[in-house]
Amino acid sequence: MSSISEAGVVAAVDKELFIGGKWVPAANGKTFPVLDPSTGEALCEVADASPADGVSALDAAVAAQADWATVAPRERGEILRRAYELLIKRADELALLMTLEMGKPLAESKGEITYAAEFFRWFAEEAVRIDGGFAVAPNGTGRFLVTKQPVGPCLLITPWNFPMAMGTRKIGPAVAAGCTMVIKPAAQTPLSMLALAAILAEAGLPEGVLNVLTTSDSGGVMEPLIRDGRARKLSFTGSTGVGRKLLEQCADKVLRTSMELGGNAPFLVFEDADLDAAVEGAMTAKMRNIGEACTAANRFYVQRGIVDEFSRRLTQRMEALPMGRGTEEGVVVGPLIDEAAVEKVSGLVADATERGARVLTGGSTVDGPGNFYQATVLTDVPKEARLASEEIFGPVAPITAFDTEDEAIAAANDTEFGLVSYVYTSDLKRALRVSERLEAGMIGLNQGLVSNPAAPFGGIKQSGLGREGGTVGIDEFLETKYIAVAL
């Protein structure tokens, strides 16, 4: 671990707005606090952007767009490559910064920095692979020329749970495609994005290409920019409820949209599964990021013949997890992001137990400072329980038994969400059959982690629109132009 102190890593971050390549205070001079979720104490104050600051940021993005679009794809890729190398070089400091503002254990924060950097490396390579087409018209009298061009200025909104990776997953393809950006990180975790902006500037990103707005008034700052008409795309990661509102706002100017929204991931374990692997996968799918992930396993459906043994093993693993401040050595379960998150998880567990669910371990908050909730396993969870339909976003694993394959699939699909589903089975035919029938944009087949920069990430139904990452991720930031050529 770097010798830099907690105070030092926070002090090293610029805390003003990043507009037009310069660090500037909010126009009204206001700031807001960034809290340590493990103690509730303020780490620092950052600039609190107003709607006027938002317009200034969009002005800068619009002014930079034409020149940035003409920069050679190789140079755009080299900027991303340099940023990738800087992220890897400073991983220890950036991980500590993330743990302080978000709460996840240092090991997970370090893993996120590596994951975030990989988006820059991936899209550095994709920048030079933007292609088009040439064809003879069917009647032979002309030619079809197809090219791809940057969408234009983009509005990007990122969540607090993966404050670095959700930024690079949007910024990477936007830079590779030749788009300028205004990005607004979550108010709970602005420091990681501010540090990322400084790294991109150091890597050679031209002034005005990336503009960062930190604000406590997300709607008040971003809605005018959406309705302005000069931005041509919105990419959002967050809750489905907020996503719906943003889609309504985008309709006015017909903005291109990418929406990575909520999840309610089912985790199916069949009797023929490798039980050791299933429990290990369950721990990964449930406890990554303290359960605060849209890909987190939200509902465990286990075939009746093995449900007791699976529950016993999962309970044993969950109750052994060390809890504490993310900076402490060996900690696996850090604090939730804020008091509201703790209240939500507590309410969901209380509702389930009132409806007949049994608590095998955990099930309560922790006395003392910080937003801590115990790693929890529930069994005999009825389908009427709220946590069967609502995203938990916390360290709670609800288990329900099933008898038949059809029953499991029906239960898994009985949700408005469709981001990811997990399946454990040793039967190849069943694996393919179930994977094809599950209504989800991603399937974890005998594995509890699906996220990969080289793979398309996204969901169906009310889990979102579009895909991030993979070979298709850059297409979200490109427009296809067809040129009819007469002979």
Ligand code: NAP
The other form holds:
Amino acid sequence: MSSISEAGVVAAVDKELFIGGKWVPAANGKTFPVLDPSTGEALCEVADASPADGVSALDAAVAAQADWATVAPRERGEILRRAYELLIKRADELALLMTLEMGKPLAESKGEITYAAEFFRWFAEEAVRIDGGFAVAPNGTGRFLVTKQPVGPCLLITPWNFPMAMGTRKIGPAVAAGCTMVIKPAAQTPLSMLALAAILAEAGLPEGVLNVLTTSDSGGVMEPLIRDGRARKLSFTGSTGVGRKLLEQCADKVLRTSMELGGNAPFLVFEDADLDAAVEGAMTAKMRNIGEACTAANRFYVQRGIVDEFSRRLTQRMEALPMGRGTEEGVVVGPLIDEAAVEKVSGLVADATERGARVLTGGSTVDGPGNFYQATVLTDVPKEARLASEEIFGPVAPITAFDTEDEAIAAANDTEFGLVSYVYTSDLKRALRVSERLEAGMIGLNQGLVSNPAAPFGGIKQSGLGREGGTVGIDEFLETKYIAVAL
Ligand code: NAP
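Let's see the other form, the form predicted in complex with the named molecule, since the form predicted alone is already up.
After this comes the whole thing, all chains and molecules, with the earlier chain placed first.
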């Protein structure tokens, strides 16, 4: 790490738009700044795409689609495999870049680079396993052939909280399936995606297959592309509010959609749970990514007999977490993404305490530069508190006691979201019973981390549509074609 400098990793990134295999400035010459959330200072400027640049990027994706669809699956897989190896080789530089633009501690950024790379390794393997079918028609007079084809040019939109992994989770299966794409990272964290585009080009991805638009006008640039009709799919990861709006836009030309939206994860701890494991899992589920994860535990429901002990142990762990700039050795609590995030978290905590919640540790912002908020534990949180129904997206753990299993399940399911739920119990029957009754696309059963490229990630209810990763992840980028064969 010693040879890597902050200025060096930022300087090494191409900061223009990546269209048709070339780095180009925005047509109007505009740029916008990327800020370091730990200081509020600008790291650099990147190209600010206009709607005209958006059309150029879509033109490039459309032009490349027919040839790309004919590239052998093995070759598509090998490009991903090479990109995987480059990501792993450059993990230290890429992690520093990510920490600078997003704020999370270096160790977590490094973890995200590995996680992101694993999607490429996984989909490199999946590219050669796209299957089809053959059957005899029931009346015996014909034959059915079923084949899978790439959906076509795709629009991909990713959030700032996992600037690299949310991209590879879409790019990996799109490349494997033979789709071309236009990707738009969040304006707050464009550098990781630009670095990724350069790596994919180096790995041999043909011109026009991947096009990257950085812009301060996401709606203005993307809506015309969604309504254009030539892109056949939108894959979006972000908030439920924006997802809803994009679904409406997609209805116009009936685009296929994958929607990875917001969460409000309940974390249930029963009296029969291994308490050490539950506290460990709670720390992971709450503090991964400084609480800024769609999978973050948002509400802790703990059975009354152990709630005091659980709260005491969690508080002890939370108050010991070192806070600071993500580049500093040992830091666990980095800055939140921006001032608005700090204000939102502060407002949610104030609302909860006004309604009777007690602060066991933390509960305030930090003086000085950067968007810091203390690791916080609240107890006696009433169900009317706003943070019981809104995504906190910060390092705040609200605890509520429950008495019965039914009561815990009802509280857990009392949300429009359904991404992930966590359950801690040592009773096998209860574990399965509760897992089946929880309304969520994913369950962390005695573990605080569910994300895995080889598993189907996604939510139900207003947490989204479709799944990313696993053996089903590639299906999101494939159409099924049935050929009726006469004999
Ligand atoms: P966001 O505000 O919804 O933004 C997500 C992406 O959409 C960004 O690239 C954003 O660009 C873009 N965007 C915003 N408005 C748009 C519009 N009108 N048209 C087109 N694009 C638009 O979400 P975020 O704050 O970045 O991310 C946090 C949210 O993502 C949380 O709700 C979290 O739960 C969710 N998330 C879900 C998953 C999952 O897998 N389910 C994973 C990670 C995050 P700009 O920011 O540049 O405007």
